[in-house]
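A single chain, nothing else alongside it, follows as structure tokens in the form predicted on its own.
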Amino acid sequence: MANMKKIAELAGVSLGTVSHVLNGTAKVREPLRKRVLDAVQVTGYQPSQLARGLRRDKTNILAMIIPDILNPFFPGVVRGAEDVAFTKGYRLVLCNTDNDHSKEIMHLNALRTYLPSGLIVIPSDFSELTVQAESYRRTGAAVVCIDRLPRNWDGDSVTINNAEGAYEAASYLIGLGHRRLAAITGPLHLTNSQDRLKGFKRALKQAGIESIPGYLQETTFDRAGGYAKTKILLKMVPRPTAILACNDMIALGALLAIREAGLHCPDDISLIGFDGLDLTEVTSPQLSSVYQSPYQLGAAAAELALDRVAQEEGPARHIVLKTELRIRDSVAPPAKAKRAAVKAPTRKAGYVLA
């Protein structure tokens, strides 16, 4: 196996010269530098990032932990973070927790041995990262939580304005004439679910609409949960005329339940999701949704983490990204009225007729 000693022998230079060329620690005359690089190419030598990290106390690794790689929202987040990391000379290492806090802790313990320069975490259910994050910070690593925050988190974060996004969606439905509005939230121990519910309730309160018992359903952030909870809502008397699903996977499950019940969306019941996934454009009907950019979320997190690596001191930063309400074919005025028969609400900033 090629090593730096072999490179030095082949290039006819000292070990120190090889080290300076490979690590950029000192300027080397161009003829010597070229001989070293030619020897590297001939031998196929690959420097050990871990060995470098042991010398420098950290590597050029940026670690990332996400809760569910099968959720189509998260790959965009990872891509945004990876693009930023790559352009700045870092490599992204990804771990998946399956929303299991015990698995999250195992990943955190294992990743620390790789001496990453930074850590980006989308917390799992019931996550508590304060102690773990502090152990990373003691090594000089940056820690950023994104999308949702663990309990008692006081570090850097990147989230979106969940409450405002849900408020605009519910307000749009109210403006169409809906008064029997239901919401299917994600797990309410998660901060993003809590905030989306707050926005929904604020819109109802502002319109003087009382929430009907049973119209608020809590489930997991997946299609199965949306399907099961929508079946419950459709059996209620009176039946809701509109549903705000607090992510697009829940909304897809809701669409299936509506179809199986022999009802039509939006004539019988309107539906708005949350996330703005690309697949919402190919559903039937095309799904209205509160759009958030997963790519921007991941990119902002990586930028923040690497800024913190460059300058460790300073107060915690909290970046909050905006949402955009994208209206498509899954909403209409209640009571089977055609959209053309009732004037839609005046479009405000953030509303997009997609």
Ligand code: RIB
Contents of the next structure:
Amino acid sequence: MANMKKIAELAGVSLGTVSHVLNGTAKVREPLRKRVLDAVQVTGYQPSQLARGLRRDKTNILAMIIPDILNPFFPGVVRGAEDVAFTKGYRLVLCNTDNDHSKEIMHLNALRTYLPSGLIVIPSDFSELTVQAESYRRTGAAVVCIDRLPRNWDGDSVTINNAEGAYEAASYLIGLGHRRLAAITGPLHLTNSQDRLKGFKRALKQAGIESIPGYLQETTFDRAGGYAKTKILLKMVPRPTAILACNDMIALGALLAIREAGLHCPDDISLIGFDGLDLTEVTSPQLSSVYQSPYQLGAAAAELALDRVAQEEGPARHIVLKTELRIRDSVAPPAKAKRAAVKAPTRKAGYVLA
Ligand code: RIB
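Now that you have shown the form predicted on its own, what about the form predicted together with alpha-D-ribofuranose?
All chains and molecules follow, beginning with the one already shown.
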């Protein structure tokens, strides 16, 4: 099998010149570069990233661990990270945890043996990333935690202004005249769920509205959770007139429960989701939501990780991205309003539901 020595012989150059041409580590005069590339072609040489990685104790892999690629929020995050990795000469390797922390530990242990340059993690529920990250850093790998942070996280991070986003949504509903507001949160041991709840409560407090414990429901970030908790809310007396669902999947479950109960959104109950997924534009009614950019989240994380690879030292950096409240048809003043009172411009759909 052809190797770099063979190429050097054939091209009549040193091994170092071959290495510089193939790895782009130094500028090589054009005639020499061409001789090396011709020799590569003649011999059919395929560089082994593994061998190269072992020599450098680092591969050009950017590892990424997420809860579940089937959740429509996460593909955008992965794509953003991959695009940045690609333009900088890295390849992205992806693992799903299904929110299971023991699976996350297995991935963390296995991925480390591939000697990645960096690791981006959306932690699972009850993640032990804080402890595990140290062993990555010891190998010189950058670790960036995104979207939600595990307990005591002190490394680099990219998140969004969760509290502000929820505060704005709840304030909007209060502005429409709602006083009986419910919230369906994600798992409350996750920092993003905690912050969204804080923002919701702050809006109520500021308006002098007492938050009724039964109106606060905690669930998993999925449709089944939203459906089950909305059924509970709809049986309460008095029934809430508005719900803030702390992600769009919860909101989709809520819409279904509202419809099944023979009620109408927004005439009987207003609903705002969180994430602003494209698919919320094809629901009926179109769902209002607190938009965040999954692509930007992933891209910023990859930038941060690869910056850290280039320059290891320095204090932890925390990037907080902005959210944007997007009002569509699922909100109206309480008491049988027929149409949404205020409409904001909508984005173009990126894809439609099959
Ligand atoms: O649907 C995925 C949700 O989980 C998003 O709201 C995201 O912020 C998250 O942690």
